[in-house]
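Here we start with a single chain on its own, the form predicted alone, put down as structure tokens.
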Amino acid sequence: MGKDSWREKRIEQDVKYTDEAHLKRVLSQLESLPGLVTPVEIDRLREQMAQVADGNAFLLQCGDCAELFSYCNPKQIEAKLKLTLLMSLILIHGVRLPVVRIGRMAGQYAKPRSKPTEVVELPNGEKRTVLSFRGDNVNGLGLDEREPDPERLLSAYFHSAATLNYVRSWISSGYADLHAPHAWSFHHVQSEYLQREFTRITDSIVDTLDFMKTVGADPGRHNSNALSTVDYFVSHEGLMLEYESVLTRDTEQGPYDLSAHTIWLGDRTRQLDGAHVEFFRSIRNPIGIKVGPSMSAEDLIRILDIVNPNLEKGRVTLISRYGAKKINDLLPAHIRAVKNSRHNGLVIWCCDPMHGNTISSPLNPSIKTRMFTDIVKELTCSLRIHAEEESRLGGVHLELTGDEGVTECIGGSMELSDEDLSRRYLTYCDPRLNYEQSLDIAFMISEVLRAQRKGTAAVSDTIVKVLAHTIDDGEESP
């Protein structure tokens, strides 16, 4: 097994380039460039993922469904970082554990598609069949940009490098100061009950931070670096194997894919005998595997045997994405299969409540959206099922954006409606949680896990119900 053994296997979601010589020149140039991350950083993440698998840390993986090259600008990068830090601070308050932060950024430029072509309508009403948009590192959104262009792989590398450079500079410059609650505003929250609960939690966080400052744990002091800087790792779906392979470097410990700290296998590329599984099993990076309705319990164990034969703790994150209507029927069997295998206690279970809950807008069927109630339901069902099966939900995987005023998912504490979607619908792929909805989710998870930790579920249950609009806001809450 080597880093190129995948070439002998069948490749799903492959991109066909018309000029193979051009592709080879680009890949040769990429192979000569430095890695985007380092083996030392990857090993640090491996250690932290082992802590998550042991229940001594919580995983927060979040970011855009599909990055565009235009997202590589200070405003949008900072917005995502600030939102991730706020969410992680809220989670730390509830779970009383360190949070491992992994962004879906600095490389999430490719997207799998169910069909290679799509039909588009021109301004004159004529319909044309064109190649599907596969992400900025393959082709463009414009109808005259749909032919795959190898030069876009180089653009993906340099945009990833620029994004990572800004992330590292921003964090090391002290902007990751965790005293952010002083600036929080919940004016968007329509529910008076949630307003009170959010304020209560925020006050508790501020009190804790003020106490730490009083006893000397001040971000300005040399011994308090953990309060003013954080680890931040990046990830993307490992879809473009040519790109991943040329950025993989052999070391004495084995091959490291230096395109990101961790990559994941999607639903469409996890064939047991396929090229993607073969590549993933060859690298030392922590990896993720999307687990959904099409995954049998038997195949789940088979793929774990393939990609983690040495039984490394925390190497594999199982990113479950069933949909709110299917999770109760499917998740328990998958948990039991893992518990009854040699991988028991080694994997991280991470809930992706987004991908199984995509629907068409009732008002405009051409627009994809997600109901916040379905997202809440899948998350809470996952938490409950893991508790019932004596398992552990170790993290959450979310598509979100820190961009201001985005309206792509229906519901949440700001009560977005279907009519609101057209106000600021910006995604070119899947709908994302906006800033306010993301904080709603963080507060909900924090309070549910806090209640599990303390054995008091009443308040957290009410928060879940209010966010999901299953009780009237005027109803008396515990």
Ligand code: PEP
Second form
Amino acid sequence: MGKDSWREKRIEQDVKYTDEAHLKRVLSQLESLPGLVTPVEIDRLREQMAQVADGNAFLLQCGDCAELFSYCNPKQIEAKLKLTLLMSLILIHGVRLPVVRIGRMAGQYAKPRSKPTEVVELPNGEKRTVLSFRGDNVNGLGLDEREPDPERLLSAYFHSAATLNYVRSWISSGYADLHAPHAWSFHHVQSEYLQREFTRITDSIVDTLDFMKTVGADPGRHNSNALSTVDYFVSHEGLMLEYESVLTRDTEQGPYDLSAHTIWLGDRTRQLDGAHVEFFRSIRNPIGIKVGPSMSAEDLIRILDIVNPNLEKGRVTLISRYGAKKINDLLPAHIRAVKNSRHNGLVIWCCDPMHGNTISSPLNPSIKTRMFTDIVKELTCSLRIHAEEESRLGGVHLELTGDEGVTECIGGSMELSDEDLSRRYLTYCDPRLNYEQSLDIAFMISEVLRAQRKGTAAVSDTIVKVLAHTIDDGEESP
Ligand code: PEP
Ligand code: CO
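Can I have the other form now, the form predicted in complex with this ligand, not the form predicted alone?
Then the entire complex follows, led off by the chain already shown.
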């Protein structure tokens, strides 16, 4: 297994550039640029993922479906960071575990597509077949920009670098300070329930910190790293192997992919004998693997054997995305297969309740949406099944946006309807949870896990209150 052994295998979702020489020039420039993250940071994440695998921390991985270069601006980066911090605070409060935060950010530019081309209608009514939009680092959304352009790989690098630079400086400037959670933008949340619950949590944190100060146990606002700053890691789908490969650097410990702290293997590119699996097995970074309905229990163990032969705890996060209708039939067998293998206790189970639940909007079939009820259902099923199988849900993987008033998924405490979708439908790929819907989900998980922690079998009254209008009749409580 060498750095380039993936090149000998079949590459799914491959991008064909017409100007090979141009691609080579770009790749050699990328090769000379510094990594976007460091092996030390990646090792810190590896340690934290081992903690997640052991049940000593909870994973929150979230961000856009398709990040665009134009999202690299202070407003949108801050909005996503604040929302992630809020959600992690809500989770920490209920779960009483540290939360490992990983953004789908600073590099989530490439998208796998089910079809290489699509038919579009021009303003004059003429229909034309064009290449599908594959994400900002491949081609542009505009009809005259669909030809893959190698220059976009460089642009992806520099937009990732600028995004990361802003994330790092925002966090190190004290905005993530736990002494001031009120500053994390809760004011525009309309739901009275969410407002009340959030005030309850922040009041209790501020009270606790006050108490610690009174008894002399508060290490002080500016001396304590634990209270005044947080770790925030970045991730994206490891789809463009040329890009990942030139940003992979050898160290004494082995090759580290310095394009992000962690990357995941998509549901469409996880063939056991394919180039992506070959590349993923060669890097030291923690990795994610999407596990969908087409994954057999046997192949799940085979892929784990391939990418984690040294049985490293927390190296692999299994990001399950079956869909609300299928999870009951599929997850138990996958959990049992892992339990009966050498990988028992080593993987992190993470629920992605988004990708198995994408539907066409009943009102406007040309736009994609997701029902909040389906998202909640897949999550609650996942929590329940893990409890029944004596396994543990270690985290969640969500597509969300911090941008105000987005209307892409139907339901939630704002009670968005199908008619509302057209109001602020901004995604260029999959529909994302908006601010309120994301907080709804964080409160729900936090409450379920708190009930589990306290040994209360039933879903607490609080969840029923928050989600009364969203939980499907037939669904049992976890
Ligand atoms: C995604 O995470 O945006 C994605 C395309 O997911 P999946 O590979 O699970 O379909
Ligand atoms: Co998506």
